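The chain below stands alone and is given as structure tokens, in the form predicted on its own.
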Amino acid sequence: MKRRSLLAALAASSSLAGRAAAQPAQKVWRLGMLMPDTAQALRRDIDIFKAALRDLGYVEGRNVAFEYRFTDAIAERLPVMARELVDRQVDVIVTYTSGASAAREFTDRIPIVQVAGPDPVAVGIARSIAKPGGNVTGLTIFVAEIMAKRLELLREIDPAARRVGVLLYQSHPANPPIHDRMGQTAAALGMELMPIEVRGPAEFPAAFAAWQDKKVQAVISHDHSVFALGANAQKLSALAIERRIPLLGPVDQCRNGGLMSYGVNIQALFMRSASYVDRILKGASPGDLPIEQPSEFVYAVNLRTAKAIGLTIPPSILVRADELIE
């Protein structure tokens, strides 16, 4: 009796093992991370993104793998690295700022999730916000509107400001809508804009020298990572402080010495973008996924910088600030 039971158990075990061996291995999805910055600068954002993916069931080494391409804020590397990821035939490309436009040049098939970037309709990589129609979806920060909002904040902190420099990244696809939207706001506020496009930190001093010659009273910065993060942001801020010029730009720039920021919570966008990747990997077409606008905005004021340039921030600004840097 015992022998028959043992044989039956062994047979059942063998059958189960056979069925398990016959099951296909779990697919490992490959995500191309096209990041227009340094690995160090983006470590926190990428960790947040990966944590959000884990909450959705994607575990690195088990069912998802990441192929990173960091440009180290060198614009010329972006199209090269975009092409590399397309050639690698990754399942999804995740990117931000101008990365979506760069990747779209090389593929209309691989889904592209934009974490944060310019209006994809305005730059010609989506048909509409509600139904993009192509292979690009994700989130947009509508940087033109944010830049215009910074002009309005400037009027609050310095009603006398009339001549305003605008710092833009050279040939960025968002530049034309920025010119249009900021131009409308400047006209309504009685301001004159003096935009300068640069390619990197080596050109920052010349831009500020040109603005000083034109007696610019403040500078509004684009959100490009070249202006927002690390040593570049510190260099920009130092140039502005040296000339006692208010510098208004993205949140990370303010934390690195800029005077003030009105911008989006980038970490929240990285977290939210994980849901786009999840839906695409489960079969959704990126062209059917509406592009989202951010719902979390951040006011930040650097009180150290305000003191350094001799500017008193109005109480109406201070009470609305989400972050006061002292």
Second form
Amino acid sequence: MKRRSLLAALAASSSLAGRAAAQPAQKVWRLGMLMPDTAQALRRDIDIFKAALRDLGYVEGRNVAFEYRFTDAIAERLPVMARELVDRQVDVIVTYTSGASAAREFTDRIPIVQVAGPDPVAVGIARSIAKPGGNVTGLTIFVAEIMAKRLELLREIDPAARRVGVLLYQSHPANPPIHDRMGQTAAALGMELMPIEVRGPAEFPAAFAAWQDKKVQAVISHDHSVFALGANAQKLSALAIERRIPLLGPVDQCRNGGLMSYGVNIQALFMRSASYVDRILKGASPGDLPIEQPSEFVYAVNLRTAKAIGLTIPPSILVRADELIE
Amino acid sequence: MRGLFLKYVVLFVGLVGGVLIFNAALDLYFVYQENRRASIEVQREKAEAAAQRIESFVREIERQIGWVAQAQWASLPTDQRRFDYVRLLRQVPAITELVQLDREGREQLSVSRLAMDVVGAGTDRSTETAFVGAMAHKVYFGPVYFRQGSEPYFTMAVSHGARGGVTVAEVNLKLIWDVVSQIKVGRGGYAYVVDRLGRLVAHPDISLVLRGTEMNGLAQVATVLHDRDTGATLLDTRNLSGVSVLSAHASIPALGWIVYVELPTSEAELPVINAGLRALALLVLGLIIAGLAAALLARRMVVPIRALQVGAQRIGSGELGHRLDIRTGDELEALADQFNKTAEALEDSYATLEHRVEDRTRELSESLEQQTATSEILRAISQSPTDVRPVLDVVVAAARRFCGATDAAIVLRDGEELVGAAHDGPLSAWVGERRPLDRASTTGRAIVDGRTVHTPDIDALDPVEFAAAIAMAHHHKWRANLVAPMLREGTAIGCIVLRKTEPGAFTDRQVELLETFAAQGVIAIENARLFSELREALEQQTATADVLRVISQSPTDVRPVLKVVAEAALRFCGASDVMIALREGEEIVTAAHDGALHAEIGRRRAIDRSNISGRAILDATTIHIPDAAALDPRDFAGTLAMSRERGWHAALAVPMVVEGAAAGTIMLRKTEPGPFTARQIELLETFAAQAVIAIENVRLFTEIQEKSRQLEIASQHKSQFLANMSHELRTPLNAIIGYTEMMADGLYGDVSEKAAGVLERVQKNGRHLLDLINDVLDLSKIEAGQLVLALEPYSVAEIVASVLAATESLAKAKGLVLGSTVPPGLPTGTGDARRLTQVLLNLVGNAIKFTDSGSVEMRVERVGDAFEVSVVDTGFGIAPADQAKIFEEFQQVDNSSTRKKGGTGLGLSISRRIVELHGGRIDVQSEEGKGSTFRITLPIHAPSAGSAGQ
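Could the form predicted in complex with its partner chain be shown next, to go alongside the form predicted on its own?
Time for the whole complex; same chain goes first.
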């Protein structure tokens, strides 16, 4: 009988130990994904972001949940959706381009991670790059410098180009610095800029019509996803090809039919931003996380488009191209 | 059996557990050492590899730049150079900007990833360290800096040879992060790089780098930077977040940077912990197995032992017929056999033992009964300390019960007779009767011989010698008896008798027992005797104390004392009555009486030798008359007459002797003739002595009273005489002074100058004499109690003022300052203002008299319900020894200065009396040579019954 009770005690203790080893209930973090584009266009980038999060231990359905807000590139939706996410008290808002500024309007408490976008210091939502100080952090791209650099690139492929159209997103916070920087470069290169701010893809044809009226010889595009991703980018590229106008813009745009690109690797930024989310969820204050800048710049040339518009790309450009699309 | 089982198991488990624990501990130690060494090794390797990669990263950049950095390259066309730079940017992603400087340090070409390319700017950068460094050492590595405050960069410059200029590259170090963040050690391990100043160059947590974190604070960094040459290292340390880590490092010589690889100690020790857990599991498993094995073994041992135990228990509990059946074929079986043999032997011896026990038990119960009887007797003794009868009854009953006799009795000796004292049993006895003590009876014989007399059969005795005994036996119908004497100090005071109706000897035990009972009977009798003696002694002492108390309460009257003495004497001496008579001249007077016989207090008779009290007084000796009838009628005619008249037959008279003569007698009388015992005589003499003390006391007290009354009368006469005398003296003296005054004033014609001098002297001496007489008169009045205060309301201030006025001239004559301090608002006092003025005048007069220079001051204060009047002077003062005396009559401080000043010496004495009559007091404080202060404390309202002298 003694032995039996001893065995029973052993069994009981082992089962207790087993139960103790069972995992405790995990907190499920809620990420507000404020995306100023369509779900379809962003699928690849979001998948990359989620994969990076998974590598850091955040698995959807287990300890992280995503609240998506796609504006479908309709500018008016951005503040509304930003407001919704703030009201739903998500743990972190992940956004890009002007999303950070929009969300910052409604909260100075919920951390906002900018995947890519204008300099938060320049647009007034961070105190400094090394120590943002508020609830916004993440990555910034040198969009003004890059757009200026695209003018230089244009000069190399078409030294005759004088009148250049600039495609901008309406009321984008980065627009003023772009105007400044591009203006300086254009002046140095003896170019004339014709910027047009659009509210969405619907206005692309009108913009091109306007540029055609002004005998624009090339168009430099802003990096907004509406100009770079999916059907919108293809539509934009088609308009340029149709008018035999070189279109220089973000890398994704080039992949979707744009002529050339000099820009940042946006996928790398999505990947990188996962680590910001991770650090914030682990308790870091967004105000303490320095804003990073991309160190990787990509030259891309769409040879198919070049051929379509009858442009010969000089070898000096080809040697430096990271990506040649055929 | 549980104990043995447990011991086996514990021993086994302990042994196995100990070995396992030792083994595990040893194992763990080596695993720990090995693990730590391996971990450090791996980290160091990683650090070395990273250092190599960073070094090669830098060297690669250097090599790539070196591709364009040739002397003749600088002279190539701009497009070519720009193309080369663009290609270089493409090949080396880390380079953000390339600048070509000519040999004078002027900028020739600038190609950037973000900024606009510039050709031929011509800016002079010859003083920049990059240019200078590269020109001097061919290759220059700049310090790490941060672009836009956050991006880590360093400048690298490569010279194109002495004439070719320099290519300056801005290298983004974030790319090194790839190298650093790819380094993985375990789960929590990481690597980082610091520059030669301890600044963080690369770290998996980019934000730390972007913030420009200084790592000098870390011990491992500080140590390596500080002792770069000695190669000192620190293995166990803490990282930035304070977590304990194992740290290894490798340096990058080209840059002077150091790569650290660190692993949290907790993780590094994980294998050790795992090994520990494995060892623990093994330990638990080993312990369980050991426990089971031990349990099994122990069971094999314990089962037969338990059978042995059960068997032994059954045998032990009395089942001597039980036999063990153990067939283990070993020592246990042998043990069981031994048990069986022992049980057999036990069974045999048990039978004999039982008989012995029975006998012993019987004896024990008997002795217990005897003890019970003894204790009963002792209890009876203690319960009846004064009366021996109940004890004897108990003794008799016990003796009969325990000695197995028909009957028992106790006979006591009273002088030459025997008295039956107690009896228990069916036979007849003679309790309370008396018989002569002789050897004819068995009881008498036992008492006379002081031995036990044993008569198994009375009829077997010699009929002649024991005729009386045989007759008595027949009378009381007994055949055998046993008599034990009750001996006290060798003498029998009685005996205890056992009787049987059938002949037969008593056993030795019965004899012994009876002797014991006899001894107990003696104890009881002795106890009662001692107790009554003690009580009597105590009562006597109480009586004596009573007498002494009455003496002290009645110092003037002897009668109450004598009454108490008489009562006590009667109580203790035990007679029909007691009578105390006192001698008064040639008569005796009956002073106290107590008792049944008649006596007449105050009756007087002449002292005469024919009656015993007279004879006792005259001879001052005790007279003892055992039988009045036996007296010689010629000698004791008075006594005989008295005896017949009062009806007594024996008497005892003790004289109360004071200083050799009898002051009276104390006499006991009895109606029955018979002598008084020596003790009665002794007691009566004691009482007589006490009566003497009382008589003496009263006499002395009366004498003292008489003497003091006479003294008082004499003192009053003296005072009266003095009063009369002074008065008589004063009248003629007044006449002398009056006439002298008139003569000096020339009322009786002119007086010559010489005669005037004489008259003045007569006058002066006369006045002095008058003062003296007045003082004596006052004092005698006080002494005689004739000074009566005339109480009336008075004002202290007025008294002081009048004294001041009276003495002012005296003070002025001696050149003294005379003053007074009287606070306003003093209440009106009640007293004799004239006498108080006299007192104050006396004090101030004295002060002036005994002060030659300085001041005399009167001060008045109110202290509670009294005035305090002080007279303060600055005179000679009074020695402490004299201060007490000066208030006595005729006392003056005796020294040359006082003699010179004169005076009667009565003033202060009179002052004191007057103040005391007012219910106040006077005292003095003084220091010789400094002055005196006389202070009168005077109740504001003097008591009205003030009268002098008492």
